[in-house]
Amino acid sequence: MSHFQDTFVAQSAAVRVRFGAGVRHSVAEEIRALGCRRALILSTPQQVTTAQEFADLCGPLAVGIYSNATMHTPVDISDAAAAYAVQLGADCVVAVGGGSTTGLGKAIAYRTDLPQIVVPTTYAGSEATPILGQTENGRKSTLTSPKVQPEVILYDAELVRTLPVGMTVTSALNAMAHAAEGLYAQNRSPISTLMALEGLRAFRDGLPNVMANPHDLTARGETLYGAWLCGTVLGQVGMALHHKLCHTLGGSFDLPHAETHAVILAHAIGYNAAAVPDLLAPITQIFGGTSPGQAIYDFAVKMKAPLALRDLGLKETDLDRAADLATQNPYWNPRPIDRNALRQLLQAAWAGDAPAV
């Protein structure tokens, strides 16, 4: 049975994507192809050594390094980074890292319109989207603009070969969330659905092999392929309850981004499966089991992912406030947002219990 819909709109951004072990060595070539000559290299403080390696690869095309990318993309840091780019006369940015660095590159581009080259070192997938999430005064908000869509993405399996297995798993589940919510998105298309399903299959097949042998470049490449597909889905359709909950927990309680996605995903899918069982049925076909939420939960258990919000630092006394915040300005969702049901969902996620079916 095909995924045909009676009516739909499909839109794809003009992004150059390159896959291959060692493709990072072509970064200078990609800078020149953009017509640029003064690249600012971005990283987190923990990845400044990698940033220096990229500066060396760029040679005279690198104008400097900014290594203060921070989780949840705080507005004050983005303002400072954009000012630094202007001060140096940068004509493009090269963001090397995970979601924090990618987010900073997007924030700079939003403020300056500089083109971006992104070299992911995790599986977050945000590099494939025109979406920027920013945090200010304890609240996380998102915007969508073609100005923040990166122009070039280089997926190099060698760069994720040393990513610790625990971070690999949480980052992968973060990416899988984009695909899972894309299956019931209000503006989904047959194309986004095909990419979502292929992305989930890539993680189903590749992630266990990465766990068995983290240095397996083929397995690492397959999971990067999954990240690209899932991220592209995120860039084409709207997200729903899962992302609202994660933005609330990350922005207001400072929970770690990927780990929060890993915990919440099964519960959000379980919540929505009651409203759209047919749209989520492919998840059980891909991962096995009898219900979509349980299938995701069981896969997370097998991958030894974090299962409980309490292990991420959320207090049980925070759950009422989290439920209140998550029901304010809710995202569109296939199942109506019920505060009591949402509070029960958060309780189960806090405790690490299986999702309600």
Second form
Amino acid sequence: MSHFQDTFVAQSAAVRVRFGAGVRHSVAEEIRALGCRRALILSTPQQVTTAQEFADLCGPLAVGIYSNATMHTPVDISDAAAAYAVQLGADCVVAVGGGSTTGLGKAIAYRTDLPQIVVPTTYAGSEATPILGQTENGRKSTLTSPKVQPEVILYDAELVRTLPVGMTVTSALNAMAHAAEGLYAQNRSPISTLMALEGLRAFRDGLPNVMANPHDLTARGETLYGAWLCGTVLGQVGMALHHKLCHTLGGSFDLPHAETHAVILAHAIGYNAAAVPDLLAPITQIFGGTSPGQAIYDFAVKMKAPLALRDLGLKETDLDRAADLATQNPYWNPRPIDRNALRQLLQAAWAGDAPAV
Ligand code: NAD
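Next up, can you give the form predicted together with nicotinamide-adenine-dinucleotide (NAD) of this protein, since the form predicted alone came first?
Every chain and every other molecule in the complex is listed next, the one we just looked at coming first.
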């Protein structure tokens, strides 16, 4: 069956994507192609060695390194980084890292309009979206702006080989969540659906091979391909219950980003399955099993993903407040948000049980 819809709007960002093991060696060429000559390289403190490798690859085209990228993009760090970019006379940024470093590049672009080259080293997918999440005074907010959409993405599987196995799995499930929720998004199109399904297939096929050999470049490439597709879906369509729950648990209980996505995904999909059985049936076809929630849960078990919110530091006594918060200002969702059902979902996710289907 095709993914035809009677009506739809499909909008794609103008992004140049270069893909391939070793493609980072083209970074100077890409800076010049943008008409730029003064790149500021961005990283986290943990990845400063990789940032230095990029500065070396850029040679005279690199004017500095800012290596203070931080999870959840704190506004004060973004302000300091943007001021540093202006002080150096930078005319573009090269963000090398996961969603935190990409977020910093986006925050600089939002403030300065500088073009961005992003070199992702996780599967989070932020590089493919016009979305910027930031934190200020302990509160996370999100904005969407074309200014924030990166212009160039270099997907180099060699850089993802160092991602530890545990983070590899949680980051992959983080990416898969964008695709899974994209399947029932109100503003989905046949193209976003095609990308979502292909992204899920890429993780189904590639992730077990990465787990067997984290240095397998073909498998790393296949999962990176999945990350691109899933991130592109996130950039094109709206997200629902799964992302609301993860934002609530991350924002109000300080749970880690990718791990929380990994635990919640099977439960959120299980919650929505009965409301949109046709739209979620492909998940069961792709991963096997009896229902979409169970299929994702079984895949997560096989990949040795974290399964329980209690293992991420959430207390059982927090569950009532989490259910209350997740019920407030809900995102659109295919199944109405029922506080009691959500509380049960959270209990199962807290304990690490299989999702109710
Ligand atoms: P991250 O960028 O915070 O990285 C986690 C840690 O892993 C960091 O210390 C980083 O330096 C290290 N790391 C990254 N790649 C590595 C590699 N290949 N080898 C060794 N170490 C490596 O984690 P993340 O999950 O990629 O990003 C999470 C952040 O991204 C969150 O703030 C989230 O909100 C944001 N995000 C935003 C969007 C969006 O569209 N705006 C989408 C997804 C995620």
